[in-house]
Amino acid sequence: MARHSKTRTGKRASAKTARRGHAVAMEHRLGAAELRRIAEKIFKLSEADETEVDISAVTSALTRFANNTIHQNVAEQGLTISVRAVVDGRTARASTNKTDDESLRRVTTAALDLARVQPRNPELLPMLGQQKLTKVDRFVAQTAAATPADRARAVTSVCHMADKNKQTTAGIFSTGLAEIALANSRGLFEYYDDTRAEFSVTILEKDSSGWAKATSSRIGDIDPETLARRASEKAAGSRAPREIPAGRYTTILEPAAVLDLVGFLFYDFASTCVADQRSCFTGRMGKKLFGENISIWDDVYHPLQLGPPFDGEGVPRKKVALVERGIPVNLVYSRASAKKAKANPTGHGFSLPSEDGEAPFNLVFAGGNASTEEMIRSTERGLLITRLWYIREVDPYQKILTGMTRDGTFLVENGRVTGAVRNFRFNQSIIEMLSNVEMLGPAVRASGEESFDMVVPAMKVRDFHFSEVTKF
């Protein structure tokens, strides 16, 4: 009986803690009603033909650690109010971070004054009225309510592990929430909020390093100890790297490495980019370009993605099949580019005025069933790559990138990892790479240092081109 009573007490305590956490989260959340109130104030002040208000509110907190100790804890709240005025076919924007009546009056007047001196845009489309959106739920109170103590407990455990292994660790653990509202004088009002947790860790030894990172809307999905253990094993396995010659190798790219490469494709899927002949898909739409096992979507509704279900113009985002079985089949469109191409807008436009047009920010690659271990076992001789950095585009049309490996580059021989090797510089066409994919792992939410998060699989690729051995 006492045991049952204790269990009920524990459940009540847990529920109380959850309610307290929810209350803390709500303290930092302005909410749709407050953002609508700000927008309505601006509409009353505006003398423009049309007025648009874009509001972004962000609360973020970060715990930073290095040399096996926490050395920084910071938190900030920011609010940006961007007002776009349209007058006589001209448009411009002005911004403020203040919500008092005088600041709102000034920013509204500034947007109107700037619009009046802009050249007339005969292609400017009228603002949209209210749109029907597909609901997405990505606000997690537990993430928003995370405290410095919560992050410190996780980081302290990681630092203790590094001390025990005689390694040095550094990284960050951040949590936060974001709210976006888009409203205009034609009656449109759209609101989105989400939370985000991120843990990134690097483990260092005398001549080696390892790394791991994860992000999610749910802080409970992130396991700092598991990530640190992975980075620790990478660092230990990378000791005393040997030098092998540069050349073309069968290469197993972990998801972070795949992300850092294919992330360079995202703007190529923009209709504006293709029309301007700046895309690697210009003149290649509908033609076989990649391997049969490569299919790509843009899908903001995917359960592993984040982001609002509307674009910078208020158009609802659509799931778009971009590549089917190696063939680029569709592009994404803003309202203006869709009109030029006699297509339908897909909800990927940037906030106006913009010369960039549109882009897909929620790329999802089809995955496979192969584990990294299976890829290794099937490889006679090749390389296993943890991640890449200092990546730059060499040839936009052939999509040739250059950069370097880091934080765990390993030689695979006769189906097993036989040791670490010195890092390489690579010079590789992404088109060629995606034509040479032999095996795919399950698609996961991957995080890198040089690209936004995407849903991608690990890949085993033949003939990946490493051009030289680096000096470190």
Given for the second form:
Amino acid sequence: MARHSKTRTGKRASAKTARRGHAVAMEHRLGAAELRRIAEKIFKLSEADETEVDISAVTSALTRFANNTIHQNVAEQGLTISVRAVVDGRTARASTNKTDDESLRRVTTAALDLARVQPRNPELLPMLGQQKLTKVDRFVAQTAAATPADRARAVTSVCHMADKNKQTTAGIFSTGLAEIALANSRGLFEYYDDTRAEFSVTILEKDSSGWAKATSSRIGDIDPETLARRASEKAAGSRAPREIPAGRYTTILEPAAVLDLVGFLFYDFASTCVADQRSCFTGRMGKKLFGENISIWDDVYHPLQLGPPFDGEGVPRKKVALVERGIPVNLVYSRASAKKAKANPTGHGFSLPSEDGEAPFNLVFAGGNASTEEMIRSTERGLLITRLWYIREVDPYQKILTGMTRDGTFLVENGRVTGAVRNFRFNQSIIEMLSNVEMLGPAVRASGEESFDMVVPAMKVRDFHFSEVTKF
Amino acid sequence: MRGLANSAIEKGLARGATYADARVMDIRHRDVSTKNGQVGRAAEAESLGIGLRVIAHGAWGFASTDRLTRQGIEACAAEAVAIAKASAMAKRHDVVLAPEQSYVDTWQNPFIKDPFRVPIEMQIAVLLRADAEMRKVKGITLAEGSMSFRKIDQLFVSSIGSVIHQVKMQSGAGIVATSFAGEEIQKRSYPNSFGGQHMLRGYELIEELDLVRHAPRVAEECVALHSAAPCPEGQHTIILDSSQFGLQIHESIGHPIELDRVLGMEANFAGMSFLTLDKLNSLRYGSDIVNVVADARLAHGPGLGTFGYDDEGVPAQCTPIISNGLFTGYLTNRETAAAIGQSRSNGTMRTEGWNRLPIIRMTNISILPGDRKFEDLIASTDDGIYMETNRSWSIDDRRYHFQFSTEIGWEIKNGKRGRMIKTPSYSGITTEFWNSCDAICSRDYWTLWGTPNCGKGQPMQTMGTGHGASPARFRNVKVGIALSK
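For the form predicted in complex with its partner chain instead of the form predicted alone, what are the coordinates?
After this comes the whole thing, all chains and molecules, with the earlier chain placed first.
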């Protein structure tokens, strides 16, 4: 994959950012000690029975390009301090981004005042004391130190490539760092920071387009030129799309397309969602639902994942097997939903108060060994899909989703790609789709636009239901 | 506020910017929700910061900060100008802005009751009463309610001399009943799905919605949906209620008329538009009775797209978008108006907050009322389906092909509303659909709906938009494909 290969340009940019931009990154990085200092200030101000402080600090920048030029170029820096007060079995939250003493006093009082007028919550548990966390290291100084000039150089290079190919490009290159700290008056203090780099590129021709995207904590893993070349090849390959009839097709979904579909399953794995009887797993736990080749975990510790190793109440996240060989076997739990279900918390709870409970945000699908080329070679007639768009749920229990194909939809005939076709609308049950998977590629970190990033494979699926065709 | 904004402008100009504008925004939120008899969310939040936009070396730069100190503003200005200079590395031409006057003004939307002064326990009590009413109905497995309030106090200052202070107060609320039975989840919402109704009004909006009174009906319809008939498949006449019609306008008119999308600036994420420049004043978008405006003026109503000035200092305007079926206008800003040779922006630059760059957004994109009574519309329909309250929505990235489903529908046979239909859906091609519109209800049935969750831009910005609509009829529309086998 592109993120593991480095062109000369990518290497140069990374080395330069490391030298010149380090001071900028350190200026914006507050660090655990500073966030702890803010939290302790609030504990001194608070008159609540228990107090929790959740602080997040973000520094990010994004260079946006279209029509082979940079047209938007932005940076932001911000801090949010969120205080939860508990008094007499009642709880509420107030937040601010102001750090002066008066504002901290006001937000602390506001949380308490809000809590006092709440009905008592019988499910509220005492706050946790200090927890033992598994260390994760996802802060990369080179990423944090990237400058506007670094991003502009990479983008300029992609724009020149598009010019040379007589194509038009649009996309983004963003870099940033995030810090979060969770502390409470029972002595818990947890801190996490990470960096993120993202490059997304669309290449357009008169009647076609292609797309590629990658994200990583390491800017050195992002290779804009390789991604742009892939998008360019897709745009060139999808010229003059033919209209073929809607229907059921054997379909090869690239990882980004898989991600955006299976991403709609994530909240169904929440214990609260099942208890509320709005999950597609309600009444189906322990029963064969998907094909034998489908296994899914939530695993924040996976090397291709990002995210903190603790949840909204500070519970250490566990790796949870959600689906084993097609059978949904476990859900994820917050402390409150675990108590109700007589299970153990898994470290997936949202910040309180929350009616939604919990969710897994680090899904990892078991992959296979098939390359996309092998999937194509083994297909007599089918479709190859780059990316999906505007996906929405039509039926929550059968998990029927609708959406469109986009930026590279190809016809496969007799084991090879024979041209492009006009984009389709699909109406497809994800349960049925995951029962019809014939081949799996290696699981990779995929990034789309409809779901958060996950580790998923490309899939070859039989009888995928395309219901209508659009005009391009 | 003003001192901070002026300082940012001065420091930007001193570092080489040829134009600068700053927005200081102080945003306050309150969110409350209930679920099955318990409080879900009870939270307040505030956020204060500044965003500075500059042109330097002929290119744009933007930086934002919540460090509102002398050093913080200095660093923000330095970063904005440095970013603009980096942008200039890949520029094709210098940024050109359509001319605009400077304004010194204040504006605030009217409201009667400040929702932040209404005790939160009173707001929770209303939601819990509606929740209890819904759960009295046998078969309801989940009852939910929510209210949200937002106050935006913002100051815009620009290097051409504008100083504009605006205060916007926004309120919204809704309830949802859900029922799981057999292998089916059904849902009914009031007054609209996905958060209810939202407007630039005070707590009086919530009182008028009267959530508690509507709760039993919502719950009863939800349970009844389990035994309703499935949606037929085929070509049918459909009548949309005003809330679903509002979303149809949003997706198949509001987005394609955004000129930044037409010019390719959103191609990587939100997509482009079928409304290429050659279609202006030549495309027959809809039938003769279709008249659509983009109207941000208070005279149009207190919608989520109502303001005094947009976020680059252009006064609120009313732009004809579709006139007697003919496509007549895009949504523009100062840069894109100049790019297509128009003399002035029609004022649609909006930002989610102090930390986001303003981009072209819908204001209130509304269809003008027709002349029909709703009862007459039903009575004059021999065979059709009446569809109410959105359940799902999707449209392609050039805004040609759409598919919607609604929570509930009813058959219309021989001019009378008949049996209930579950998960009705319809799909089509935008211009074919709008040209099939043959009746629109009058002002008496017209509602200015608020869509609080419109996403666009990179980084993503969520914006509230307004859509005035009354029920309308469309002929020969494809229905039922969403759940077809």
